[in-house]
Amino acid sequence: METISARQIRSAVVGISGPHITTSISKGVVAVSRADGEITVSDVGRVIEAARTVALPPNREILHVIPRSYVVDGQEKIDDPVGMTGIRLEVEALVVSGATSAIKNLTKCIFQAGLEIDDLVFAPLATGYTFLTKKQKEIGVGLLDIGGGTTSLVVFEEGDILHAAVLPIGSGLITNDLAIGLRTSIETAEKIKINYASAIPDKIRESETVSLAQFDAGETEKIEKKYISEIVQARLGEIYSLVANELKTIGKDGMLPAGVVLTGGGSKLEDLIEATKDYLRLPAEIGKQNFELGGFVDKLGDPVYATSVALMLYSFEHSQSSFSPSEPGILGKAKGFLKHLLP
C-alpha cells in the first residue's frame, strides 16, 4: 500500500470484532449545567459519560458508548437535545464492550508493526454506517457481515442502532465441512465453494458433477454438485438459525421492513439472497457502496473489502465523533500497557 500510494503509513483506524464482543443498554442522567436551562454540547458529553459507568467484569473494556435517544424533562425520543431547554437530561445508549485480552493482543500487533492507532472501532458498526442508507436505518434493517470465522449482525431502527452481535461461525466453517465431506484439501474446498456451490441444492440437477482434477492434479474423483450444495446448506442453516435467534431476542424476527443487507466474503455464495429470504423471512440484498471512489480502487466494490472500505470512510467522518475512544479510555490503556512491553 505504501508503494502504491507513495506515502508512508504512520497510523491506522483499526477494526475489531469477534465472539468476545457484547452489547448492552445503559442509561445516564445529569442535571443541565447552565442557569438558563439551555442544553449544551458539554451537557451531552457528560450524560454520555454517565452512561459509560456500567458495571463490567475486570476482564472487559468498553469500546463504544453509542447514544440511541435522549430524554429532556420527560420528553422522550429526542435525537439531538443541544439548544433545548430543560433541567434533567437523560440518554439511553448502546454499550459495546470487548475482552481486555483480545483488545491488548490486537493493539500490541499494530504497534509492533510500527503503526499508531488513530481509533479502535467495532468493525460491523463502521460497515453499517457506510453501506446502509438513511432510509433503511429509519424503517428497520439488519446488516449481516459473513466473514471467514465469524458472522456479525447489526440492527438499525428509527435511525438508531438497536442491537449488535458477533456469532462464532462463518463461511470458513463451510469450507472446512466441504474439505471433510469431499475428502480434499482446504484450498480445493474453498475453490469449489466459490465456483460451484449453491445455497439452494434443489436448483441443481442430479446429473451435474464437478471434477476435482481441475483443482488438484492428484485428484481423480467427480463429485455431484448437488451433494456439494447440500453440505453448504447444512452449515448455512446453522448460521441463519443463530441469526434468527438474535432477531428473536429483540422482537425483530421477520419484522425488519428493509430486510437484511449482506456483506463480507461469505455473501458471494451463489443463490445466497434467495436462501436468506427463505431462512429469515425477510427481504435480502447484497450490500452496495452508496458512494463513489476514484483512483486505484477497481476491486473495492467486492463485498470482501466492505469492512476495509468502511473503516477508511469512518476515519474521515467519525474520527472526532462520540464513538471514538478517548484518553484515559481503552486506547489510552492499551498504549500504556504496550509502553511497558515494547522497547
Ligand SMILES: Nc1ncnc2c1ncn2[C@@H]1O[C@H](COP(=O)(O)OP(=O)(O)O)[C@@H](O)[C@H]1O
Contents of the next structure:
Amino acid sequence: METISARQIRSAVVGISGPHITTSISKGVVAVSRADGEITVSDVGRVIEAARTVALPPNREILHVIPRSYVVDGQEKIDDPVGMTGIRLEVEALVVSGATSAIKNLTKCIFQAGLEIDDLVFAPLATGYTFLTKKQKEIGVGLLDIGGGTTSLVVFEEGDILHAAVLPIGSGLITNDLAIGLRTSIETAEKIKINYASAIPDKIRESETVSLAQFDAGETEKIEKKYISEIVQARLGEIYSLVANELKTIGKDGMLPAGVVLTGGGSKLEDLIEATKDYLRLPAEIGKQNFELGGFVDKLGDPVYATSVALMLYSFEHSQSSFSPSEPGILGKAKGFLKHLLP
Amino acid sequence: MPKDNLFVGLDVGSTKVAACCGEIVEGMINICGLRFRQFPKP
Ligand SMILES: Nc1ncnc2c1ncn2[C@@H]1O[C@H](COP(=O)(O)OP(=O)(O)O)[C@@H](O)[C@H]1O
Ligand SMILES: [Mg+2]
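Next, give the form predicted together with this ligand, keeping in mind that what was shown is the form predicted on its own.
Let us now look at the entire complex, which starts with that chain.
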C-alpha cells in the first residue's frame, strides 16, 4: 500500500466487524447545567456520556454510542436540543459493543504492523454513512454487506440507526457447498461460483454445461450450470431467511421503502440483485459512495472495496469536524456522528 | 485524526484486509491507493 501511494502510512481508521458485535438501546438523563435552562453542546455531551454508562458484561466493550433522539422536559423526538430551554435532558441512544478479546486482538495486530489507530469503527456503520443517501436513511433502508464469513445488516430510518447485526454466514459457505456438491477443490469451486453461478437457477437453460477441465487438467467432467445455481440458491435462501428474521425482529420485514443496498464481495454474484428483491420483497441495488472522488476511481465501484473506501471517507469527515476547536473530545465525536445523520 | 493530509481506511474483513488511502488534492479527495489481500487459508 505504501508503495502505490508513495507515502508513509502512520495511522488509519480501522473497521471492525464480526458476529460478536451487538447493539442495544440505552437511555441517559442529565440536568441542564445553565441557570437560564438553555441547553448547550456540553449538556448534549454529558447526556451521551450518561447513556454510555450502561451495564455491560466485563468481557464486552462499547464501540459507539449513537444518539437517536432527545427528550427535553418530557417533549419527545427532538433531533438537536442545543439552544432549546429545559431542566431535564434525556437521550435515547444505540450502543454498539463488541467482545473485548476480538477488539484487543485486532488492535494488537494493527499496532504490531506499526500503525496507529485513529478510530475503531463498526465497519458497516461507516459504509452506511457514506454509501446511503440522506433520503434513503430518512425513508428507511438496509445496508447488507455480504462478506466471505459474515453478512452484516444495518437498518436506518428517519435518519437514525434502528438496528445492526452481523450474521455468522457469508459467501464463503456457498463456495464450500459447491466444493462438496460438485466434488471439486475449494479453489475450483470459488472459480465456478465467480464465473458460472447465478443466484437464480430458472435463468439457466437445462442444456448449459461447464467443463471442469478448464480449472483442473486432470478433470474430464461436465457439470450442468443449472445444478451449480441450485446449490448456490439453497445457501443463499438460508442467508436471506436469517436477514428476513433480523428485519422481522424490528418489524421491518418487507417494510423498508428504500429497500436494501448491497456491498461486499458476495454481492457480485450473478443475478443477486434480482434474487434479493424476490427473497426480501424489497427494492435492491448495489451500493455506490456519494462523494466526488479523484484518483484510482475505476476500482471504486467494486463492492469488495466498499468498506475500506467508507472508512477512508469516515476518517476524512471526522478530521473535518474535529478541526473546530470548540468541539473537543467526545463532543467533537458526537457532533461528527450528528453531522452524518443530520447534515 | 490523521497527522498529515492522508486518510487511510483499513477494513479487516472475515476473509481479507482491504486498505484505501485518500489525500486532498485541490479541494477534492483523491484516491491514492486501493488494495486488498486475502487472508491465508487456515
Ligand atoms: N464475482 C464474484 N461473484 C461471487 N462472489 C464473489 C465474487 N467476488 C468475490 N466474491 C466472494 O466474496 C467473498 C468475499 O467478500 P468480501 O467482502 O471481500 O469479504 P470480507 O469483507 O468478509 O472479508 C468471498 O466469499 C468471495 O467468494
Ligand atoms: Mg467486508
